[in-house]
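Just one chain is shown here, as structure tokens, and it is the form predicted alone.
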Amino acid sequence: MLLIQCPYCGPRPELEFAYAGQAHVARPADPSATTPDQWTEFLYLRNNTRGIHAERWRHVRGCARFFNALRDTTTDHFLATYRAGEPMPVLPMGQKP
């Protein structure tokens, strides 16, 4: 079983977590001035990265908090987890999100 490091609770089994989409997607600053195409892009268009990807997760069966993770989508290996609102951690040389 895969263990995921919750930044609030520590390592827990993957069954306690739910994927919540791409991390660091900023909501438009002025929604009333946003065009329908911009809303479509904000709501539906996400990167489908092969390799290291910044993701948002929720510890559903634990603290219920959201957090961010850097995960390699080719190996399913979590490189780092960090609290929501914190900046993305710097990865070792040769690894890029």
Given for the second form:
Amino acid sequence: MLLIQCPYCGPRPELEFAYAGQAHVARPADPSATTPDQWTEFLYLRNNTRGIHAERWRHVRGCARFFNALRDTTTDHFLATYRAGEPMPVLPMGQKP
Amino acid sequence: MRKFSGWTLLKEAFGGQQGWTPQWRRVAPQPEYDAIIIGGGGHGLAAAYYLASEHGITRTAVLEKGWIGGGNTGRNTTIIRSNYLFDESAALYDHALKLWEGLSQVLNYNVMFSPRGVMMLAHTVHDVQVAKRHIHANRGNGVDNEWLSPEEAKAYCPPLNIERNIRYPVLGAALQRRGGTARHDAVAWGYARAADALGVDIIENCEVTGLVRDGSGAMEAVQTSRGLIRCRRVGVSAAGNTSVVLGLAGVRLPLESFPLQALVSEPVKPVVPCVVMSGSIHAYISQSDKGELVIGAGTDAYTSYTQRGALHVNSHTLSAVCELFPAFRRMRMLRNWGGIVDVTPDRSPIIARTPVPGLYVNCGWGTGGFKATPGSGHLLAWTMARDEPHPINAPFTIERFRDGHLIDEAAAAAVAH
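Starting from the form predicted alone, produce the coordinates for the form predicted in complex with the partner chain.
And the full complex, kicking off with our chain again.
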């Protein structure tokens, strides 16, 4: 089981959290001007990164708030967590998602 | 290829089992092939076999970064069934099931296909309604499926607990008698042996590191850890790593890769005569011919490539199994493991051309790819050989997500996703 650092509550066990998919997927600003290919990108296409993945989690059985995390999907090691709306943190080794 | 029969077994038995030889060649890659399959699991090996046997494309190579059958082919719970709700899915999975029925004879290799019946339990009124809808839809599509009362379910599977005083009582079950199990390793080995006999090169420890395209954008070559291999027809059958491989050609897919876990118990005498599944409480169980109970859990919540998952997912499944089968409460579990499954948004697979000419993909099987092994290989081979889909896999495109023609088995497959 993962130990996840909620940026509001501190470290908590994985059971308190819900995974919420890839982070920083922005909804198209002007829906009526959005093409089917752009909708496909927004709705369905995902990076599915093998390596450092920026993703959303929700502390659903705690503070209930969404936040973002950087996690290495080859080790499940969390590199950083940060609040929604904050920019993606710069990692000490310079790794990028 | 040495033809196997009861006689060869007997002869080897008297010879002290000293006469067995490797069943496929160990070869180095040639500089060029007519077709390459990336991924040496059951699906990829089946595709190579059908390319050679049905389409005459024998200058084919299977590239596998590890050893054949070491990925999800060796990590699943070997359940075979075709009781899917929608017409497209029923046609796809029943195509595979019909190939399973004659596979041992076709390959001359015992894949131990055992149609012992797959029973899916209903625990709530909603479950009962969904199961009956499935049964009627299946029968309309020519796929066998029948409704059992709790007493009939217990008669079919005696250790099942049908007491009404448990948290999720059994209100009935849907039974597909043609469903069952097969031996996972034998499937990979049988296809490898038969494909090799037709001239297919099976190249292990050969990781694909690049997909090379020509000036028009079409496939030209595959860069591997064992050198550049020229080929204008490449099929990718890489399960959880499909996004990574197709990313080498700049193709983005509607896939996310999750860990899926399974576990086996200590071996015991025959006790579970069929496959029992419960979508509602996330458990499925069967018994291998060695006697181990083979138990499948659900996926972990997050995307990962680690081939392992968390223990709480297994313990959730085991608590359900213990309630359904109280006799198993004191059994010990011997091993558990994880595989990485690639899941599409509608939980249906993709067997299709990609936007890159000459590049084809077979992916998105999610938690249920083993059952489709012969069918998916057969259809990927057809699609690669003719550069157009077979009518059965024509609906399973990448473009269905853009065009809104989803095959939404997400809720319908009745398995723990």
